[in-house]
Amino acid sequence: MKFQPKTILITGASKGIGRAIVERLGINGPDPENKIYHSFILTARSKDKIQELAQKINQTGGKAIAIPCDVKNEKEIQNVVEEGLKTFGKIDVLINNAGIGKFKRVDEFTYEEFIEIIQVNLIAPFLFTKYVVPSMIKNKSGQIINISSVAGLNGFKTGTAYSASKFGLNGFTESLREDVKDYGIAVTVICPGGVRTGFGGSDENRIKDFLLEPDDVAHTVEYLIHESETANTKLIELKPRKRKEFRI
């Protein structure tokens, strides 16, 4: 498979699911080789984080940049899109994978409780898509990938505001593709089980039985990003497999 270098525009870098798909195309995964390297504009809530991961991009032959924000502030969102384009002229995949998790009974919720969740899983994606749809439909290219959750598409015992969220955001996604199809604009939603993070407070040091790692997801978004100009991936459910120290 040839490497086609991409400018990749990643919420929620800072950690968890996004810093792996950072680390697996922007540090471990270049093509070092042909001196060819995906450019990256870095952002999430942590202006350490990000800013240490792009140092590691850039040091690799990359090129990257770092700008916080908080996705629940529409002005800021629209900052990164403009510093992104100003910087590297285009962009060409957005991965919205920014996202929290609170989980109770639905009695037990605020009202702010729940309209965060869903600021954050659903607001948030459409506002990126929103100010990046424009620059890639004039290109007549680009890929939008969304990272939501199996919880999107089976509901589960405390998950109200959090299922809402992700069912939601897979709605989105769907009758987003037809909105910008006819542009050659790749539009995928990414939906895994759980994975081993400290995502909604949980251990990430926890070993389950049935469990992904981070870099599962980032391996999903790897494929997806060399994907066939001629196909777009609409959704894939990523299920993990029983951990071998736990297999029969």
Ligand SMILES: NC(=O)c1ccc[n+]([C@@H]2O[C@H](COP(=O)([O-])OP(=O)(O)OC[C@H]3O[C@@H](n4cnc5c(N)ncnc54)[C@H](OP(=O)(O)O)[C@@H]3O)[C@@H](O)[C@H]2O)c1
Given for the second form:
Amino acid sequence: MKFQPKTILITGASKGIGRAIVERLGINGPDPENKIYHSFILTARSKDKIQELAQKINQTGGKAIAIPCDVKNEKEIQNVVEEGLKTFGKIDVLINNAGIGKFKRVDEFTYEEFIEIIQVNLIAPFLFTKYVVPSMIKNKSGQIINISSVAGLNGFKTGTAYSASKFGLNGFTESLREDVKDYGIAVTVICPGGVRTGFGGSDENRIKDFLLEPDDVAHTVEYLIHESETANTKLIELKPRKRKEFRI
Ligand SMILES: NC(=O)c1ccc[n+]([C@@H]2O[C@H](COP(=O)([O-])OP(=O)(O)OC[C@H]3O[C@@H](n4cnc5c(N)ncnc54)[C@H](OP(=O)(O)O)[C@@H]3O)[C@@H](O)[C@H]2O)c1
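To test you: the structure above is the form predicted on its own. What is the structure of the form predicted together with the named molecule?
Now the complete complex, all chains and molecules, led by this one.
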């Protein structure tokens, strides 16, 4: 077998990039010719959507469980990790993908709106990592992939809350790598430019622009999951090939 099957916990699996990652990895698996597939712990708030996706994976030949969770709730996060470990005995890969964005001038943000963006985009990846890492340390292997954004590398007008959360996630990821690298755990942050999803509400101009497809990000994740055990790609900045705006 070329690649090992992995148990993958992914947040934000109900739609957009998260769903595309599950569809690509679930169908391609590490070795579909020999009917060897990855296993998945899928989470998001939309129970029906993740259950339907889990069913699709289970029909393909892989194994998947769907555990609904609001990532603003620490107890619910802890429950996802515990149920995942109870079912599969290990988590090889954690993909922190769930995220939200609201965009307006700084003085127009309420305290609650600003905090919610930081909670979903930064505190939730910390909490999932906190609860998953002890089992990875025990196994002396694992991989954590954080889906950040080019907004984690560049500020922009109306982006105070979103950029703060994604710059924070990039800094968190860099320090996390130092914390866990001695245990054989790989840590990567992916910073995509605009992706064609319903993220942040549908904006006609945005949809017309050159954008990445959700499967482009999934393809990058697939590469990372099959990366050599002796390597660790730290950061990937993934741009739409033709987009005119140079930073996004
Ligand atoms: N689209 C872009 O242009 C773009 C570019 C760069 C980076 N990103 C990043 O990529 C990631 C995925 O974005 P996307 O484009 O796929 O957006 P999306 O289509 O809006 O999907 C967001 C996902 O996050 C989940 N989520 C949001 N709030 C949640 C909460 N409180 N609890 C649990 N799950 C929650 C949603 O699930 P439920 O609603 O079912 O809970 C959904 O599965 C985000 O981190 C985003 O910042 C996106």
